[in-house]
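The form predicted on its own is given below as one chain in structure tokens.
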Amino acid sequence: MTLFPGVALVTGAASGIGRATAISFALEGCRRIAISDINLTGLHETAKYLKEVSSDVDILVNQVDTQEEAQIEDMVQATVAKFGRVDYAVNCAGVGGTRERSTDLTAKQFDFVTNINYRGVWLSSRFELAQMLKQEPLPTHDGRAGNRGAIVNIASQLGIVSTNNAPVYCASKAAVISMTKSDAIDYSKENIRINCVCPGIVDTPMTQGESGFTKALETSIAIAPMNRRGTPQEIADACLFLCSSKASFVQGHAMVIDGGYTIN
């Protein structure tokens, strides 16, 4: 029996970690799969995949801006208009943001990173929880108690640890991690878990390229123990489990991939 015999809904799956989330549900058999982003082409690009690693996988594709509260509704409602139901949210979408002091900040910039980082995740899990509350638990793997769903908000290493230069990003980072525990403790009398992914540095297309914020990302891999780049699997994997009927007990866990970076 797969472990996922229920509904997936994948924020920020147009690549990186979203992607490889959603495809890791795909592949551990999980049959319904919505994804979403603010970017239509890699989202197809990411339903192709899914087809690819499981043929008989039933995809629903919608572009949301996490910046619109309607859309992310919408985005919701059609899940489960199609499936029925929503039992595991992985909330990946985000941006890096740039490289500056809070004095060389615009309220703009400020406003774009925030809305998106936090604000949108917590409209996307307060959307997800509140059609998890209508619902019943689905049958577990092997018997225990099930819940009622499941989410998995991407929060970051620079939620726990601070950098240079970057405080809109690692405050935004901070909120997630702080309302997933809040959410944890308001909602555990309801049967619904709700965790946190903390990333390290993971080679994705916010980590690539010759921004400022990608350019001091060398210095940090040097930093952690393992000294190197994490990968987006890495991080699904983290994110499957937090779904998964074996992370029964799991709750309000901010679970740090990282490398070793913020023990060191």
Ligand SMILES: NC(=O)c1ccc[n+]([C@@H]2O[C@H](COP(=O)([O-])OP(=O)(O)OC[C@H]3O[C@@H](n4cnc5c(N)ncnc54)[C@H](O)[C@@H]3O)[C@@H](O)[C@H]2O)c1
Given for the second form:
Amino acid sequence: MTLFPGVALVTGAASGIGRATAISFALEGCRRIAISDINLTGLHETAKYLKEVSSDVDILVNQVDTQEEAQIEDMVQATVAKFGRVDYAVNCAGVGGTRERSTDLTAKQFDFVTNINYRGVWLSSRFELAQMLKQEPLPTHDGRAGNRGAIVNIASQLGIVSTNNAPVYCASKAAVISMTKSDAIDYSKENIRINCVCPGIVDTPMTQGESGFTKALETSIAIAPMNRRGTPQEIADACLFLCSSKASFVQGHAMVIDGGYTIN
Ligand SMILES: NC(=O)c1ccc[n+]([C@@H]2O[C@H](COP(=O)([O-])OP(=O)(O)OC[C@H]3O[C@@H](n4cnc5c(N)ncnc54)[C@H](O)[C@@H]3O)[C@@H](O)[C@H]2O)c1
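Next up, the form predicted together with the named molecule in place of the form predicted on its own?
The next block holds the full complex; its first chain is the one shown before.
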């Protein structure tokens, strides 16, 4: 029996960690997967990969800008209209922003990063929670009591520790960790689990190229004892564990997957 008999919803699924997570759900036997992103071309590429790994997977593609509350509400409603429920929600949509200290940043840049990385994740989880509250748990792989749903928010190692020239990004990720813990407290009694994952530097488009953000990463990679980038798959694996019934007693956790960056 698959660990994922229910419905998965992944935001930020056009690229990187979100794409790897969606593909992993398909590989692990999830047959109903909703993928969303602002980038429709990338979403169609992800859908093609899903079909390659699992020809009988049913896919819903939603183009969504997570700065827009109505679009997020529509995304969850469309998922429920097509698949009947939302069991595993992984909120990956995010941006790096520019590498500058506070006096060199504008309020507009602050709003952009905060609105996507924090407010967008909060809005996504808010609508996902509202649906999960309406549904009953599915049977689990070994007969233990299941949950009504499980949410994984993507934070960062930079929500645990900070770095130079990234005040807004670091704060947005610390906010995601804090919100995750608050929600975990509030929705435990309704049998919904909310956790977050805090990746270190992972090899995705966000950390490639020549932007100021990416150049500064080489120093950070050298700080981590494992001295390498993580792969999107290594983060996806943690997301799937936290969504699965094998994690039925894991609640409000900030799972750090960073090659040891934050222990150094
Ligand atoms: N790559 C890393 O090193 C790293 C480290 C820690 C945390 N993270 C976090 O992981 C998450 C995924 O990042 P990634 O590395 O896969 O980067 P990525 O750039 O490959 O993927 C991010 C995705 O989010 C989408 N997105 C951006 N703004 C959006 C919006 N307004 N609405 C909907 N979708 C939007 C992008 O189109 C893209 O597909 C982000 O939250 C990021 O902050 C990444």
